[in-house]
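Read the single chain below, which is given as C-alpha cells and is the form predicted on its own.
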Amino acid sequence: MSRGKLTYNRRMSLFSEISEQPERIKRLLASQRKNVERIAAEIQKRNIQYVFLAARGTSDNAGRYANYLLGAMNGLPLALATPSLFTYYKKPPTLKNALVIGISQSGKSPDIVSVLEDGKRQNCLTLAITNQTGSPLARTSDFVLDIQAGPERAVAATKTYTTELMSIAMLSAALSGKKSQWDDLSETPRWVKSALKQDGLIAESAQRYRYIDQTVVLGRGYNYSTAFEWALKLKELTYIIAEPYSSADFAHGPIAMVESGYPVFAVAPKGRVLGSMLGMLKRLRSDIAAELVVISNDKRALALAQVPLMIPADVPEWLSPLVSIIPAQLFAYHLTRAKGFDTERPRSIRKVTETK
C-alpha cells in the first residue's frame, strides 16, 4: 500500500483509543474500587501462597507487570502459566494454595479459560480480568474484574492494556491496604494525559526511523513489561523486527548485534533499576554510537537520547508502566503512518485470537 493513499479518521481509530486512556483509567478506578477491595478481602481469607497467571499477547505483558508488582508490593510470588500443559499435554501442574488469574481482553481464548477451569477443579480461587464480563473466562471465574475499557475496535490493543495494568495496580493497593497507593492511583489519569501531550513531537520524531527494519527494546524491573509491549506494538503495526530485552540480559550477549547507528529503544524512568539502565545507555551511546530513543523522567537518561520522550517527573516507579507505555504507543502509531502502513488493519492478525 503506497504512502499518501491512506486516510485516517482520528475520531474512530487507533489514535482515538490511545487518546481515551486517561478517561478510561479514571472510570475504572471510580467504578471498580469496591469490587477490587471485595476480591482482596477474599484473597486474604484464603491461604494463598502464590499467583498463577494465564494470558496471551498484550495481556501476557500485563502479566509481566503483575509479576513485579505483586512480588514487590505484596510478597506474592507469581508464575506465568504454560497453557499448553492444560490443553495439548493434558498434564496441568498442581496448583495448591494458588490464586489463579486469567487476563484476556475478549475472555474467549480456550487455552486461558482451560487454566481457570482446572484451577477451579483444584479448589483454587479464580479471578478473571477482562473487558467482557459475559465471556467464557468470566463465567468460569469466582470473581470478575471488569477493566471498563469500552469497545476497542482497533486490532492493536492499547486502552485494554493500560486498564489491565490499572486493574492489577488496584488489586495490589487493596491487598496492601496502604492509602498512599490509592493516592498514587488517583493521579494516574493526570500523568497519562500529560504524556499524551507529546503527540506532535513524537509524530515528527518517528519520521527519523521510517526506514528501519529492526531494533531492540530495553527495559528492566517494572518496565520489563513495557519493553515487551512496545516491541509487540512495533511488530504488529510497523512489521519491523523488534526484540525486547532486560538490560541485564542484553549485556549477556545480544549487545553484540549493535553497531554504530543501530536503533535502540529504551524505557528508563526513575526508580531502583535506573542506575543499571543508565549504565547500559551510556555504553550504547559512548562506546558503540547507537541511535537511542529513550522514555524517561530522568534528565540523565533523556540527555543520552537522540530522541528523548518525557513522562511526568513525579510518576512513582510502581506505576510508571501505565504512563511510559503512552509515548511508546504513540511512537508505534506514527511510525506506522510514516512507513505508509494501515494503523487500523495490520496484516495477518485479527482482533480476537482464540488459541488452544
Contents of the next structure:
Protein chains: 2
Amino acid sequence: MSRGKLTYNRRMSLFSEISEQPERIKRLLASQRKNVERIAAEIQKRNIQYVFLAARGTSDNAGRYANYLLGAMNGLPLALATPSLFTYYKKPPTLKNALVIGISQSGKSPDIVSVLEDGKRQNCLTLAITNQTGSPLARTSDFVLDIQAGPERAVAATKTYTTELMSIAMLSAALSGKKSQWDDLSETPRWVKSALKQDGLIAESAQRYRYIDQTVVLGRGYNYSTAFEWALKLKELTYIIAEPYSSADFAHGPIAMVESGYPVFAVAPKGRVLGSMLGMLKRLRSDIAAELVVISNDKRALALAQVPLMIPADVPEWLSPLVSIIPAQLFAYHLTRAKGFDTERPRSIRKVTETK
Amino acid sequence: MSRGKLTYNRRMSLFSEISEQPERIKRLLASQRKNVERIAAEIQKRNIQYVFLAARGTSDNAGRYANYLLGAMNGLPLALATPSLFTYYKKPPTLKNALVIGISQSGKSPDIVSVLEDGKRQNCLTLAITNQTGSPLARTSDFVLDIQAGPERAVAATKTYTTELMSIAMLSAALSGKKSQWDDLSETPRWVKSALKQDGLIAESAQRYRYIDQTVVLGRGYNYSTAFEWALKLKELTYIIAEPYSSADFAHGPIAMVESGYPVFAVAPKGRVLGSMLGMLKRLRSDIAAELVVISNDKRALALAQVPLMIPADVPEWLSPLVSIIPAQLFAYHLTRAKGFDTERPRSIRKVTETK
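Condition change, the form predicted on its own to the form predicted together with a further copy of the same chain:
Starting with the chain above, the whole complex follows.
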C-alpha cells in the first residue's frame, strides 16, 4: 500500500492498525480454533435457550453482528443487556438457561463486568470476548476468547472490532459444526487484504465530503452492525453527526429529513437483504436526489452511488461485515485528514472508557 | 390551554392529539385493567423465561421502556427481535419459553406480524399491543391489549406512544401484583395533564432553536426510551438530525463531536440514574460549554440548562417516561412551527409504514 512507509510511525497508529487486520484475523483463526471448539462443546452440553450479551461502543456493534449471526446460523435468540439494570437499579433480570457474553477490548468497563458477575451468580455459563486475558472481565468469566489483536494504540478501535467479529464468526462455525463455514473463514484474511487495496481511491473520494457535517448510514441484516460501526468511526474521528439505521427503521420516519444532495452512506453487499437495500437506495437517488456513498459487491448497488466503494465479489453475506467495514474505516480515516483533524487523539474521548 | 380553540381543527390534529393524552390514558386504565390482569395470569401459568419483542419506530421506543420496566420490576429479560431474520433470512431463532410481544399502532406491518406468526408456530404465548383490534397483528395473537388511543390522524405518533407505555406499565403492575404500582398508575393522568400546562413556555423556548440543524438527545434507564422518542419526533417533524444516546454510550465515543454551543437535549428526572445523568450534564456544560435543554423534576439538573423544562416533582421514576415525553412532544411541535414546516404532513413519510 502506498502509505506503507508510515506504518510503524507512532503518530500513524490508526492507519497501521487498519492495515494489520488481515494478519491479525489470520493469526486469530489459527490459534483460537481449538479454544472456540471447546467453548462451543460446553455450550452444547447445557440447555442454553438464549444469549444475553453486554457490550459498549465498538464492542456493542460486534454484539449486533452476533445478534444476526447466532440467530440465523445457530437458532439462538439474543438479548442485548441494559447494564444500568445491574449497576444503578440493582435489579438484574432472572437469567435462566442463558449464555452470558461480555465483549470488551480492555475488559475493564465496570458495567460490563457487573453483568458477567451477575450471570455467574445466577449459575449461567459466561464467556468473555476480550483483548486482555488478565482483565477483570476475563477473570469473571468461565471461558475467555482472546481476540489477539495486539496492543491497540489509536483511540478509534479498528482491529479489535474485526477480531471481535472473527471471534463471533468462529463461535458460530464451531456451534454449527459446518465445514463450509470454516472454509469461508479461512478465505476472510484474503478478502480483507483485497479490500485494503482501495485505499488510494478512498483517499481521493473522501475529499468530496470535506464540508459535510452530518450524514445517515444505512445497513440491514448482518450489516446493520457495519452501519453502526461506520457511523461510530465518523463520529469519533470527524465529529460529524452520523446516524445509523436499518433501511426498514429509516422508512418509518427518519427518511423525512433527507433532501436533495443530503449525503447518505450505505452498506449493501450481495445477500438476502440486498433487494430491500436496493429499493431504499433507488428511492433515495431517484425520488429525493440524495448523494450516495455505497459499499457493495453488487453492480446495481454500486451504480446508484456517486461514490461506489467495492469489496470482493465472492464474499458470502454472513462474513461480509468483516470485509465491508474496511472501506468504511479507510473512509473515516481519510475524511478525518481531509478535515484537518487528529486521527490519533480525538477530542473528549480516551482509549478506555469506564462507565457504570 | 391557550390553543384550546384550535383543538378540533382538522389541520391541527397533532396538537389536539398531544392534548388528549391525559384523557386517553385515564380511559385505558379504567377499561383494560381486567384484561391486563387476565393476560398476566396466563403469563404466570407458563414457564416464561424471557420476552421477545417486535416493533418499529415509535412502538420500538415503547419496547425500550418495556426492556427496563419488565426487567427491573418483573425480572424478565427482554430481547428486541430483528424482524429481517424472520422475513428476509427465513431463519427465525428457536423461541423456547419466550413470551412474544408485538407492538404496532396499525397492527399492519408485515415484518412485525411475521414475528408473531412464528412465535405462535413455535407454541409461544403471543401478545399484540395495538390500536386496531381487528388488525392482522391482533388476529395472529393469543391476547390483544387494546391501547384505545382512538383514531390518530397526525403522521407523527403521540397519543399512541403514551398509551403503549401505559399498557406496558399496566402489564408490569398486573405481573407484580403490587398495589403501590396501581396507585401510581392512577395518578399518571394528572401528572400528564400538569406537564401539558408548560405549553406556552415551551412555545417561547423553541424559538431559540429555530436555526439548529442537529442535536443529540440523552437519556438513561427508563428514560432511554424518552430520548429515542424525542429524537424521532424531531426527525419526523423538524427534519433536524437528532441522535439519541444513553449517557454511558455517549461517553464511549460520540461525545467527541460536541463543541461549544452545540445543542444537547436531555431527559433527567429524579431516580436511580440521575447521578449518572448529572455527571454528564455537568461535563457538557462546564468542560465543553454545550447548550442544554433539560426535561427534569430535579433542581440541579434544571439549573444546568439554558432551557429547563419542568415535570411534576412527585412522578416516580418508573412512570416518568409517560410524563417526560410530554414537554418533548410539545417542543418538537413548536420547533416545527418555528421552522415553518407542516406539523400534520411531514414530507416523505406516511401514517402507516409497511416494511418487510
